[in-house]
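Taking the form predicted on its own, here's one chain by itself in structure tokens.
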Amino acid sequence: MRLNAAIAGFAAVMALSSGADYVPENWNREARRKFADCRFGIFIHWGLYSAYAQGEWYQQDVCLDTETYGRIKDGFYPSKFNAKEWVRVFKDAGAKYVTITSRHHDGFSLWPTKVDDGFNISNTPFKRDVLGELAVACREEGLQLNFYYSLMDWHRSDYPAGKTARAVFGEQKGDYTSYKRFMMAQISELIDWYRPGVIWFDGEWEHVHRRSDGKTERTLDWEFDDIYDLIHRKKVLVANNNHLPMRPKEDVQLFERDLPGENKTGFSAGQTVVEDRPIEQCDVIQKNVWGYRIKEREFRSAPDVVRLIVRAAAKDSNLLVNIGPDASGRLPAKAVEVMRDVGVWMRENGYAVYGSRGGGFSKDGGTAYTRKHGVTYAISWTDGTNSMPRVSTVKN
């Protein structure tokens, strides 16, 4: 009897533990309907690795081990970086919010953390604190905030190094302990210092096997209780690009590079649409690029990047559309002559898209509708894919 009794308190406990049963309180729930409603967000993947021009994931491409790559670290001075600029641009393309790398899986900080190593922007020339400039230009636009923090880390040493951090510090065990205390710490700091309205996770997929029956495991407890109970004790929302079924206390759920249940690109196999929370597809303007990288040049058009749009928010989705600045803090100049005319179409017609919800598509594909307020918008491509939608309503 002890024993089942010893059983059942265990599993009450893991039930717990594993958010099973979690209500979201009212301050969330409205901030999740606020969050849907924006349909239209800026990624920015901008960092250390933009010095390199080769992507963010050129660390780890080439194999550089952590003392290399940083010694870039002390010539980073990204002179032209204007954080107004950056937000003129944005919202004059129609965008609601931005979401930032604060820190990508080369560890370094853009904000003057001081519970790290010293690997952040206040060790630079450079000096200024990136994030926070860039809270107060989006605060004075009228534009939320959001942090990208990724959960792998290529640069410190008790960080329990997975599939990819391999290739850079080979069999490292770690100290999940410490890394998890480093990690609270700094989202801390990320929500007392600039308010944002998410964080965004990366990187759990780091730490999950698929296996040849096409079911994942998990090889590291990375304990996201404590983590999400944090930031939800501060009035913030949790997202997760980990690629699988979402936990009870993730807030918004996130497609990759695909619209919500198609897995067209590979990244979505293990997902499921959960009826109950908003959804973000990511995508890139340039192709295949997040971080800046010197040889791409190819950009969608200002009609595709208003197509992703249109089709996520026919499937009830927002649309977060990927710009990396180079090392020096510019914009592509190509990218701002685009999300010009994003903003033209969107002035016209975003009423539309903001504030609505998924309509899906006609049987061809080429008409996305939308709802709102009892009325279903039509949003038709008539000469093809190269031009620019036209909006039209639809009697019920």
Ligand code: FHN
Given for the second form:
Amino acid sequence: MRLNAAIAGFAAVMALSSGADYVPENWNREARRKFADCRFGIFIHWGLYSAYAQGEWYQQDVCLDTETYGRIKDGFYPSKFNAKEWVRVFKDAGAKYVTITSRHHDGFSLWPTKVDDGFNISNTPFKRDVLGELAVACREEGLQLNFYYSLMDWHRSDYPAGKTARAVFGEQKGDYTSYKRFMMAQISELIDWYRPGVIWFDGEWEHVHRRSDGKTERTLDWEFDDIYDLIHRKKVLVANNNHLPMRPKEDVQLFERDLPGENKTGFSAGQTVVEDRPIEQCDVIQKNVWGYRIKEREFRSAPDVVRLIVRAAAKDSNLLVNIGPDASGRLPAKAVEVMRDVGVWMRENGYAVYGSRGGGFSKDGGTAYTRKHGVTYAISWTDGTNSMPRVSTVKN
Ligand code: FHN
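Since the one above is the form predicted on its own, can you give the form predicted together with the named molecule too?
And the full complex, kicking off with our chain again.
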């Protein structure tokens, strides 16, 4: 008897911890639906790495230890940062939300967090609360604000180093209980202070290894149930860019630089599409880099970005397009120009995109279909040209 009860109890704990019996509440379903309706958001990769102007992986690329890398903090003064101006550009482009790197892999926080060792914006000469200013500007313009949050870390001694962090720390066992406590305290601050719509995780993959037989092996149990439950208790959605199949408690399925169901980047091999959750594809406007890179000359054109938006919409997905501001806090001029032209198209044709659901593609791939309120829209373009897509209504 007792053994059976113990086995049943154990099974229940297992089920709970894997989230298999998770049932989303009404607020959660509603927030997912609203998120899917947005269809277009702006991703911002901005942090201390922007000062090095070599992309967001610079510290790891050149194997800088945390002390050396962090020295640039004392010279970080983005004098041109103006949250209102940023948000005006995003809104004019037709974006409905903004997702910013609150803390990327380098471990630097863009808000005056009280729970770290001082590696945050309040300890730079700039001192201002970047996320706070952005939250106010987004609220004023009616844009949702979401926070990217890196799980992996190249700064803290309690982080159990995975395959990329070893380039910075060498072997580092860390103390995950302490690191998780820190992350949960930061996430609480982010939600309580700024009320984001989504916490967008990244970096779990540094502890996932794909074996030659295709199976995955994990070197860290992140204990996501505790983290996800905290976020859900505060009525915020969870997204995890882990390049893996969805967990029940994850609210948004993410595809990095890929349309759902495709695997052009090599990131999406292990991912499948689930029916009941919104999808988001993130992609870059610069070439192959998310953070600011001073030598960057190649930017996507406005028609290219619009095609990304409509192709994502045809696959029932939002598009989150990334811009990397520079160390002064300015958005690259070319990105601003492209966004302005995207906005012109969205103002005229956005009715076929916002609030729509995916309708797939024509056989030749040159037309994307979206559906909304019983109407099907065909959005067509000619490959090999730089023309904007045209929208028409499909007669049933
Ligand atoms: O390593 C990051 C990268 O810097 C960037 O943040 C992208 C955005 O999706 N995610 C990671 C790579 O998967």
